[in-house]
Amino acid sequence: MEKSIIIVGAGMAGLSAGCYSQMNGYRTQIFEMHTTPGGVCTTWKRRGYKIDGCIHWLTGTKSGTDFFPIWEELGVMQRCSMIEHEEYARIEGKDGKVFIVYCDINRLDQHMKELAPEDKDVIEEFTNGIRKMTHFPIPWEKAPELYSPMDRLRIMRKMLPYMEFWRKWGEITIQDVAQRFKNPFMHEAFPFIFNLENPPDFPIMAVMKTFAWMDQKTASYPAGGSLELARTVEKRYLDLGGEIHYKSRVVKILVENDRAVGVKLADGSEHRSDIVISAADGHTTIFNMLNGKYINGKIRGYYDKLTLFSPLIYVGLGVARSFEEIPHTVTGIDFPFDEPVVIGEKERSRLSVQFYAFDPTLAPAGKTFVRVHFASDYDYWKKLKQGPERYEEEKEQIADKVVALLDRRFPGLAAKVEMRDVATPLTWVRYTGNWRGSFQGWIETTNTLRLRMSQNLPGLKNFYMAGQWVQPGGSLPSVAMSGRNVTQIICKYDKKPFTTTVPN
C-alpha cells in the first residue's frame, strides 16, 4: 500500500517535494495558508497591473547546465518562455559616469577597463574568476545525505581543479574587491554591482557564480513573472495526482512517540499521514508547530547567529508610459541622490529601479510596471503596526518620496503614475509566514558559503524539512532541489529506487 505524505506549504519547495513524491508512488496532499501557490515566488494584481514580487533571474534555463533537468522535470521548460538580458545592472555616479554591468564577461571586462584603465590587474582578476566559475560543477543530482564514499570521491575529483580558486577567493568579500580599485568611481560603484544591501562579509564568489550563469545564458527571466512560474509547477503537481488545500493554515505538527503522524489546521481539523514534510517557514515550523522540542545547539545557533536576508520595502508602480528608451536589465538602474533622503526608518543616498517593459504581461499596452525595493528593519515596522493609521501613513509617505526621487531622475514619470502599491516586511509575514519578513532566508556569507544543513530534526522520525531554511542562499533552484532531495531521502529510507519523469 502506498504511503501518504502531508506537505506544509505550496511554495516552490513544497510543490517540488509534492511533484517528486508523486513521481515515486507516494500519495501526497499540500496544505497552504494562502490562496495561491508559490509562497515568496508570487505576483499580485493592482488596477490592471501585475506586481512581480520575486524573480529577477531563474538559474538553470539552458539545456546542458546545472539545474536545467530539475526545471524540465517540474514542467517549467516546456511551458515557460524565457527572456534574456544583455545587461545585469547599471550603476550611476553623481558625475554622470555609468558602470554597465554586462552579462557577457568579455564585454564586462572591456567596459570596466575603459572606465578604470589604472585598475587593469584588479579587473582581470575579477573577470578571470568569473570565467573560472563558468565551469564550476554544482552537484545537484543527489541529496548530500545519500552520498556514498564513491560519490564523495567522484565529487572531490571534480572539485580538485578548483581548490586553489577556493583558497584564493573563498574568504574575500565584495567590499574587499572594491577596496582594491584606485579609480574613485569604480571604488564607489563596485559594491553596488550585485544590487543588494550586502552584509560586510558577502562573498565575491557568490557574485562570480551569478555572473558566470549570466554569461552562459542559463539565468533567464520567465515571461509572465513569478506567479506564472509557480502556477506551472502547481499544474505539474496536480497532473501527477497531487492535492492542494488552500486557505488551510497548519498550526501544529502532530507527533506520537516521537514520530510525525500528521498536522492540525487553524480550523481545528486534524489530518493524518505516514510522513510530514514542512516546506513552511523554518522558525515557525521548529518553534511553533513543534513547540521547540526537536532541536539541538546547532539548530538553535542557526536562528540565533546566522545572518538573514534583510526584509524589504517593496514599491510597485504602474506608469502610463512605455519607457522604450530605458535599457533592459536583470536587476535595474542604481542611481544616487543629490542629497540623502530619509525613507522609512533610514537615511538613504541611492535607489535601484527596475522597468519591466521587457515583460508586457505585467502592464496594459503602452504602459509599464516599475519596481523599487530596498532593505528595511523588521522591528521598525512591527512597532509601527501597533498604530494602524501611522503604518498606512508611512507607506504613503514612502510612495510619495520614491515617486519624487524617480521623477528627478526620469522627468515626467510622476505625472504618469496611475497605480502605487507598498509592501512592507509585515506584508511578507502575513502572506508567507517568513520569519522576520526575510524574503530569502539565510544570506550567503564567507562563513556559510559551504554550510550544509540537515533536512531532518534530531529525535523526530518521519519528518523532513525543505526550502530556503535548510540552505543558505535560498534561491529558487536551491529550494526546488531541496524538495527533490527530500524525496530521494524518503525513497532511500523506504528502500525503493528514486525515479523522475519529464512531461511533454
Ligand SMILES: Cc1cc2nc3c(=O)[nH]c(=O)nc-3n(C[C@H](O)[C@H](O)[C@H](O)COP(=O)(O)OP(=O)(O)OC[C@H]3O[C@@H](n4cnc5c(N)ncnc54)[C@H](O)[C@@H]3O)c2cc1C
Given for the second form:
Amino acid sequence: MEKSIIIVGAGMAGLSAGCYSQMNGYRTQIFEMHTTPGGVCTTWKRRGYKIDGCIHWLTGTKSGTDFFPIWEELGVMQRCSMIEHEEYARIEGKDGKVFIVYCDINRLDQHMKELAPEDKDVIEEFTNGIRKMTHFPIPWEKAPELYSPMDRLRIMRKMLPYMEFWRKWGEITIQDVAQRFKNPFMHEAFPFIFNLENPPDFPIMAVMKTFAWMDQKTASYPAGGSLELARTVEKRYLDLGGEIHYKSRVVKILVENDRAVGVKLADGSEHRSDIVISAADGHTTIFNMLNGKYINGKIRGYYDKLTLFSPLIYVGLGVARSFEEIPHTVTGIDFPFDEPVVIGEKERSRLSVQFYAFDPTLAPAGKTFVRVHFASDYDYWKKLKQGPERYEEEKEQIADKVVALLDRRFPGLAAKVEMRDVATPLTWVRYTGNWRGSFQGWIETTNTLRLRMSQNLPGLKNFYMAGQWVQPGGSLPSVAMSGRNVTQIICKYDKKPFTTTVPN
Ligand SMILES: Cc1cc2nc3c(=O)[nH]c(=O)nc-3n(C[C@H](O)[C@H](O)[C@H](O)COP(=O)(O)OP(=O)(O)OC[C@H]3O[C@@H](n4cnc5c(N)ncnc54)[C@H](O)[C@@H]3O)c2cc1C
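Having seen the form predicted alone, please provide the structure of the form predicted in complex with the named molecule.
Zooming out: every chain and molecule, the one shown earlier first.
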C-alpha cells in the first residue's frame, strides 16, 4: 500500500514536496494555515489593485540552464509567460548621475567605464567575474545527502576550474568592491547594486551569480505575479491527486517512540500519516511544534548566530497613471533624498521604488501598481503593536512620508495615488509564520556560502524539513529544489527509484 505523507505549509517548498511525492506514488495532504497557497510568494488585492508581495525574478526560466527542469516538472514553464527586462536596476546620485545596472554584461561593462573611466581595472574584474559565473555549476539534480563517491567526484571535477576564482572572491563583499572605486559616484552607488540593505558581509559572488543569470536571460518575471505563480504549482499538485486543507494551522507534530506519526491542528483535530514534512517556518517547527526536543548544538547555533534577512516595511500604492516614461527594471529605481528622513525606526537617505507598468494584470487599465520596500526592525514593530493605535498611526505616517518622497522625485505622483497599503514585519509573521518576520530565512554571507543544512532532525524518524529554513539564502528555485530533494531522500529510504513527470 502507498505510504501517506502530511506536509505542513503550502508555500513553494510544501507545494513542491507535495508534487514530487505524488509523482513518486505517495498519498499526500498539505495543511496550510492561510487561505491561499504560496506563503511569502503571494499577492493581495486592495481597491482594484493587486499588491505583489514577492517576486522580482525566477531563476531557471531558460531551457538548458540550472533549475529549468524543476519549473517544467512543476508545470510553471508550460503555463506562465515570462517577462525579460534589459535593466536590473537604476541607482541615482544626488548630482543627477544614473548608474544603470544593465542585465547584458557587455553593456554593463561599457556603461560602468563611461561613468568611471578611472576605474577600468576594478570594473573589468567585476564584469569578468560575472562572465565566469555564467558557467558556475549549481548541483540541483540530487540531494547532497544522496551523493555517491562518483557524484562527489563529478561535482569536484566541475568545480575544479572555479577553485582559484572562489579563493579570490569567496571572502569579498559588495562593500569591499565599492571601496575600490576611485570615482566618487560609483563609490557611493555601488553598494546599492543589489537593492538590499545588505549586512556588511554580503558576498559579491552571490551578486555575480545573479547578474550571470540576468545576462543568460534565465531569471525572468512571471507575468501575473507571485500568487499566479503559486496557483500554477497548486494546480499541478491537485492534478497529481494531492489534497490541500486551508485554514488549518498545525500546532504540534505528533511523535510516538521518536517517530513522527502525524499532526495536531489548532482546532484540536489529529491527522495521522507515515511521514511528516514540515515546509513551514523552521523556528516554529523545531521549538514549538516539536518543543525543542530534537535538536543539537549545530541547529541551535543556526538560530542563535546566523544573520536573518531583515524583515520589511512594504508600501504598496495604486497610482492612476501609466508611467510609460519610466524604464522597466528587475528591482526598481533607487534614488537619494536631499536630506535624510526618519521613516519607521530610523533615519533613511534613499528609497528604492518599483513601477509594475510591465505587468498590467496588477492594476486597472491605464493605472500602475507601485511598490517601495525597505528593511525594518522586528522588535520596533512588536513594541508598537502593544498600543494598536500607535501601530496603525505609524503605518499611516510611513505611507505619507513615502508618497511625499516619491512625489519629489516623480512630480505629480502624490495627486494620483488612489490606494495605499503598508505591510510591516508583523504582517509577514501573521500571514506566513516566518520567524521574526524574515522574508527569506537566513541571508547569505561570506561565511554561509558553502553551508549545507540537513533536512532531518537528530533522533526523530519519519520527519523531514523543506524550504527556506534548510537552505540559507532562500529563494524560489532553492526551496522548490528542497521539496524535490526531500522526496528523493524519502524514496531512497523506501528503496524506490525517484521519478519525475512533466505535464503538457
Ligand atoms: C519581498 C520578497 C521578495 C522576494 N523576491 C524573490 C525573487 O525575486 N526571487 C526568488 O526566487 N525568491 C524571492 N523571494 C524569496 C522566496 O519567495 C522565498 O524564499 C520562498 O517563497 C520561501 O518559500 P517556503 O515555502 O520555504 O516558505 P514560505 O513561503 O514561508 O511558506 C511556508 C508556508 O507554511 C505555512 N505555515 C507556517 N506555519 C504553519 C502552521 N503552523 N501550520 C500550517 N501552515 C503553516 C505558511 O502560511 C506558508 O504558506 C522573495 C521574498 C519576498 C518576501
